[in-house]
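Just the one chain here, the form predicted alone, laid out as structure tokens.
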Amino acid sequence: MDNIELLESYNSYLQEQKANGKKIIAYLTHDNVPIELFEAAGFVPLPLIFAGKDELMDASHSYLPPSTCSYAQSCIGYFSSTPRTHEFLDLADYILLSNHCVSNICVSEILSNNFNRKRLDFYVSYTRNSNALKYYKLELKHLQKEIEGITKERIPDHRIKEEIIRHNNFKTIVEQVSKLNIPGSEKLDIYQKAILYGPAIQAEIEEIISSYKSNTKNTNSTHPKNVIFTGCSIFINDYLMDLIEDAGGNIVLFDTWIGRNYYSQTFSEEVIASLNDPIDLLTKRFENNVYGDHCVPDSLDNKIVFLENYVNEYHKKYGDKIGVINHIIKFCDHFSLFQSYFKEKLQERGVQVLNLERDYSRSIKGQLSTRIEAFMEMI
């Protein structure tokens, strides 16, 4: 499915959803916000993961300078820009402010004040300790609290935690996908279009893997050059795919919220079980994610592990080395402050890597294929 027939049928999804009364609330993405406590409530989440295109950026600079993270200027772009791409953005009651970075926040407050879209605020903290996790938890249950003024009644905990084991269902499902082999371009189709649906479209995952399981050809036989993909995720309308796949090159590993970030983050049934009140399984869950860029201590650390191992692995699965993209949006105050460290650290232990640096400037296509061919020249 191509992005205009994906964007297509997810419009008429919430357009369908709008017509039987649900509220539709839109958030930037990324991977602390508790999605589960929405749906418990019969809210449909919609995850702002559209970006790529330069003219929605120049579309932005009426609210942010151009000195501000492409993809949210593209945020901006998106509902600013005429005439609009993406009208299903209309449909959305509600942005949730969060502070998984500067951006995050400006763009929400923006949507909010110039756009006409109520605000529900959701602020998480920057570390892993005990506090903090009792700070996660206060936020969770003023979250709820500010939803169930909203539709006058009260979320009862046992459908909270049934979302929860629903969305963690769907992401073991999903987490199959990773393991196909199939070329990165049609993994990331996948994950985007999960992450869009939610456990909505789980049958139709579940029917795609199979299919592909099904199918004893080796689809991805042109022997490319095999690559992990960290960093910033690769948004919906992003031309960045076509480049890698142009060059030679193929994503075995989204090590991005848009890949192994959202999918990983499940439970055994023990800690399902072992928790009776899902506000604790969603605290869990934050206390667990120690690979996000949320500024966690030791996460960066914690990643350059998780890679090394997996480039072991690999090389000792299929005798082949794999080198690191690491994806950077220009103006990320995340990834951007960290690029020389991480690069420098995978290096030491024998891992290329490929610090891409860039924004969504079609001006720039060239300069960065020539880039990602002499990367994967040397790999």
The other form holds:
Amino acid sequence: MDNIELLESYNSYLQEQKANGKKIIAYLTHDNVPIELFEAAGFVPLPLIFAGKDELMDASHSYLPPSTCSYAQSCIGYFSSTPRTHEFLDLADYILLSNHCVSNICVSEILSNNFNRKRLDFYVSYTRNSNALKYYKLELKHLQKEIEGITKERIPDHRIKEEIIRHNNFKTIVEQVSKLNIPGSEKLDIYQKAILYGPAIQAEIEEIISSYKSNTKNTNSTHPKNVIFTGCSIFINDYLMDLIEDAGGNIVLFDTWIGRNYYSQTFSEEVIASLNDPIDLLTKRFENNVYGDHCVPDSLDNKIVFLENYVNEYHKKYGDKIGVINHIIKFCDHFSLFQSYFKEKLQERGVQVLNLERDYSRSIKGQLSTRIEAFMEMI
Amino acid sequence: MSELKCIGIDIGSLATKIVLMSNGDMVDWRLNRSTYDFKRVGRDLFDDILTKNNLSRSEVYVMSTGYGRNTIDFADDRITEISAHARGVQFFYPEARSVIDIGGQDSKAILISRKNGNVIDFQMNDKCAAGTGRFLEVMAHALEIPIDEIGSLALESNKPASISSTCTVFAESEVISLFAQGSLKKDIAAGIHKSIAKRVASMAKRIGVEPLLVFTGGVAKNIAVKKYLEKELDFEIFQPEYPQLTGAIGAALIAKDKNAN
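Same protein, different state: after the form predicted alone, show the form predicted together with its partner chain.
Starting with the chain above, the whole complex follows.
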């Protein structure tokens, strides 16, 4: 069911920010976008983390062929569908173009060229060698200059560092959600909200965590089939989470950008204290992000080892064998390409994997449900 | 005390199947078109099988399966067709290690554990109709021959036409175009079957299907699909006597297993 309340409150929040003279930057989410820079300059980052629908995908076909990633189609649909389903997106002044994937570039270009959004560019290398780090740093500086060109004000280093620390603390708090003994759907709601608003709702997230901690309700009896969810994130108002829980599944770890990839991008206090230049700090985070889905050459193998260890540790701790659902949005180049290798390698290690490839259409709900239920029966 | 009788009801997109099992034997069965009203067709078959066997609702345990399994509100439990087919083939072939099930709108490949007969992996087609019963129906319509005859016609061919499209819509255009070029019906029919077999075999190979492989579902009655599947997989495959009933039989057996535990 659509979380109308969340979208309405987010709409009010953006309207309020706009009324206060703030500029809004929309971006297709990935873990190397330096949102701290935006916030230090007084901009509001708007992550496009909304799930697709038939209507949204259909509305994109004047711009993109149906054989493009369903999420990319939906992103265009947010802006081109009639009636509009996400009107608050009209409030976005800028779109950040980044090269996380081909769709990211296509969507940002189309939005900027056809929907009158000014474009900011931020290209990221996929490797982590010394040249890649230099390149990332140059891109950060370039982006900073572009933003300063808009505001006509220099962003002071101390402001960037303050934002880095604020986001760092916030992510550390969000990480606590992963350890709560609550159904996956409730964790996901918190992650989605946290990423949507960022540290602006830190107190609220702390309160939610605290209320869960004081509630000792055991959820294992109602959700006996525990699984790890990896691959493409579950975006806001996606029906997928309902299908998993209706099939008796419970996600114990979201190994996706909305989840672990977000809250694990943190620094220790020592690292923060040791680097004075905030751009160096952001570069350090990029360097450390070896689990990011677009870090070559080893991100996939790192992920496989991480998941194998997680499954084994979970088994030791709780006695349960858990499976892995690898979520692939149809025509997502990255996850689609590696799905067979990923499944094969984990199966060799005794981990059961469901490659769940799908688009956002309603007509495939029955088949998706069968695959998920069969996987739950299998584990 | 008499043994609990189990009913498996398989609501497929094209056909609804129901079986009554007692003491591990199939006592009775029914099959009908699913139509748009899964629930009513299922209910009618259920009432009929109970009446004909002088049974009351309380004397049977009902397990639903198939695409419409959630619509059967009189079922005691439900199971996916993947688990049901895996269990069902073991009724006919206890040594079965793999299953290919081609139904009206789905095709599936299932791998069964040597150790315990459980499902260890599966693959399923996505929403595309290629490689399903629906594909065969559309092609039979394009060739203007009854669906029951397309398999035997294909077997008359020594020179299957090449159908390169895997999409049902494009393949239908290709068939019409082959017709226009003067290709023989039997060669086009053979090409259609080869195309289905290639697609399904490719899906099945992804999970490493191995002998003994059992072919189930409505399309398993088509001898040409079986023949081309064997060519693609390079080993013999087997069909149960009632391939369409495998899911319902499996559901009934799972119901029995469940009540025994």
